[in-house]
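Presented as structure tokens, the chain that follows is alone, the form predicted on its own.
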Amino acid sequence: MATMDDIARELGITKGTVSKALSGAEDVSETTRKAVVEKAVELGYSRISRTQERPRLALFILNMSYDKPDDFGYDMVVGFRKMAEPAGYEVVIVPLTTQMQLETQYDEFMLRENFRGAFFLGMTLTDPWMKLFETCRTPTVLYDNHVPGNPNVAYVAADNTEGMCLAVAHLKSLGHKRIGYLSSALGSYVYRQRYAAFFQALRENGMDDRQTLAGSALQTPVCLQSHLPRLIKEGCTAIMCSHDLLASSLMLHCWELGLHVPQDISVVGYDDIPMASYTSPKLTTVRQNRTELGKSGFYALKSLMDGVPISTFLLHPQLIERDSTAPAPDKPAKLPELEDAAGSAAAAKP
């Protein structure tokens, strides 16, 4: 293990001087303190004392439910920590906000808090820290989330290629031919990538691949009421969503107006969250196996720890067939004629 000696030898400062930038003394300067933390990292020297007996992890939450079972990221969590905790390591949970990515350094919050590696959950393209993972050095894995060209940091994910294809694939074979596509807004990796992916797997199955068959919001009412008639009327059988909630608010939202899933219209989820198998119909949706991926995370993790700079880890997704799906209708559906309310009750006054 490196110790401060090696860091003040490499940079040719003295003991003293890495000392203070490794404390956040005030009397280095912030060029000084950066080249002591980067070279820390690179030389693999870490704070933790002889008393300490596990090296630490980090895993990093945000943007994601995980204290209850049925919580989202609730199974990742268990994942991680059932490979994690048996091979000797001490499992941190770090809720993670964008303030505290403002207000530190990713390499030297990792070294102050002696975590040697760490694990993310939820992270967004726009997060600060995002940009600080194309340089880190410190052993990362992001779920959903690439980051090309760093050896130090690897992806973790469900094959969302395949899983578009198996849901596709599916829905072609009960005689749907026009599919539509509803998601929430793409400022997310994954969701931009099941985008592309619905339109690969519409190509590859010989089907109608027109970009208007697709819409996209930030907020699902605005999404289901702005993109969800346009779809209707362009013929599609049916909708594949980006993920299980927009799937149950689009049935809702089908409901009230008076279309029958899956007789009227067909619907497929993403990601088979428990309450997929309460919806009413039961959704039909790809399922990642989230146990797996807090694994997949791990087994990641500590192959960048040990010096192997795997890049991208992918599980193969699962196609759930529930009683969202049934074969197409012989004609698509129209929506039902909204009458106007001012006008029929001024049409029963005698």
Given for the second form:
Protein chains: 2
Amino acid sequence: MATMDDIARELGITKGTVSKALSGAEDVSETTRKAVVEKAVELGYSRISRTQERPRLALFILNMSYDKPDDFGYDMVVGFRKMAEPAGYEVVIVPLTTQMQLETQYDEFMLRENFRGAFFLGMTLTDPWMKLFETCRTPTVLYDNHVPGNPNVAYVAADNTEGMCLAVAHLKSLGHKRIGYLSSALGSYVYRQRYAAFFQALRENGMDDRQTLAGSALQTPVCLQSHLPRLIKEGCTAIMCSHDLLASSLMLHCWELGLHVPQDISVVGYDDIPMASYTSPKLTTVRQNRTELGKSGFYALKSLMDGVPISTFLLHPQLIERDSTAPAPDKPAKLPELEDAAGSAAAAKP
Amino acid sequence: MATMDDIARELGITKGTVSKALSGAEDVSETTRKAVVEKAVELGYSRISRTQERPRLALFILNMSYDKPDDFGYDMVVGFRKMAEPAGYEVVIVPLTTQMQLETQYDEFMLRENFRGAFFLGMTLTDPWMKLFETCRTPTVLYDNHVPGNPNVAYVAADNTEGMCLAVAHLKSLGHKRIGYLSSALGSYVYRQRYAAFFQALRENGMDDRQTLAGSALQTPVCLQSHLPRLIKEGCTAIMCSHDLLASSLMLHCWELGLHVPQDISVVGYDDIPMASYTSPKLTTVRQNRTELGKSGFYALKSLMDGVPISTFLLHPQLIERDSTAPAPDKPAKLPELEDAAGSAAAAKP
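Alright, leaving the form predicted on its own aside, put up the form predicted in complex with a further copy of the same chain.
Below is the whole assembly, all chains and molecules, this chain first.
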């Protein structure tokens, strides 16, 4: 375990300067502070080595609920802790904010807080720390975010490409010829990847893959209202959704519009969150094994801490067939509004 | 642990029929035999449960040497055994032939030979068993071959996409503007993936990505003779190779042609096999950590055997900068033959 003396010797500065830099004193230049922090992380310096505490791991969470068993993040946190705590680590859950990311540099935060490594749930591509992961020195595992090229960073997920293939092949086997796609905003790695994977699956199955078959929006109501009528008009008999909550809202929206799921239109979700078994009808979806993802997160992090440069660790997803998918109807559904609109358009013709 | 009775009960047949089917007796129909084998594998039946032997794992190897420390496969085998044997497994190396694959069905072979799972090194896309991996029941890990969609099969490798990015970025930083690519035949998953990754890396670096910048052939001399003159003529100042042996032959061939590596042309290999440090000049290459790949192979296999559906397990590769790369020359090199050819072409003009 490296000491302040080691850092001072390596950088050719005094131990006092190292101490000041590490404690954030103001009479140390930004350049020196940065050099000290980088060297400290590189050498594996940790205050912990001089205490009896267990080594600490940070589990950063944002954009994801995890308190209750029904929350998406719950099983992942449980899986991670189940592996980490018997191995002698203390797991500290750190709700992450943009403000925190802007106020402190990642490696420095980890060093100051005595964290040996971190597992991140829920980062988006615009999060300030995402850029720092390209060069960070701290062992770091990202769920559903891929930052290639840094030997200290690993990517853990259920294979989204395979999941989309399973869903599209299932709908194809039910006779659906045109499938639409609805997605949350494409500001996160996972939604971008699923979007691309959906179209790849269409191509691999020899199906219509026009880009107009997809629509996305940050707000669910906006997504449904702007894109669903269009997809129905395009003749889609099935809609694939980027995640279960959107699929669940879609089914409610179909019900309001007088469309029957799955008779008129099939709906497939993604994730298999606990509520997917309690929608009406019960949702066909792609399952990610969240407990195993949490365990895999720890395995990848432990490997990075041990010097094994894990890059990517993916699990097979699983298609869960429930009641929201059925054989394609003989004819695509029609929305009353659309018929009205078509009617008035026809009436307006000269 | 399932017994023959369990298999018989599940299939509604007699234990005698199960026994005959498992021992390959001729008076059992092919359909019954297949059903028995599939059920046996599904239930985890193994003769071993009734003996004192250690559970057996198969390490299949083809198209790859592994006997001596200098062989590509050596460290992978060592890494795999280092993890598997202390965990109580017997590792049996099985040199695999096309004949063996044609003569016996994979799951059946594994059951007959009492293997619990397998790690495969060196399969090509045309190997007969590759098709069986799409539906096999036996826990199976493939090095550098990706068969998606089967929860019993995992893919282990060093990230080839990242490796190509490292190599191309290195050459770009040395001022090379046009890079050629030479590859072994594209009959294996890994060479196809590296080929695609090379062009992806060119695009990501904003470089010329014409398909004519690549050439491949099964035989190294054919590859060099058919493609090198063309790449030089295209103005390439650097050549990326699909693997180190090809890069090493390329450097010898350049020397024969009077081209100096790296002054006239830079050369980058892939794999960092032991001989890469002993070429003249020493080869710049992309390293795969073969010992860790072997260990990862066991980890993935153990996970599959424990019911964790690992899909993909990739390690970060590493660029090893040695002496075969240098800043790009002011002008692309010219081959004497090409100048002659150009000369005679000019002379032949009317």
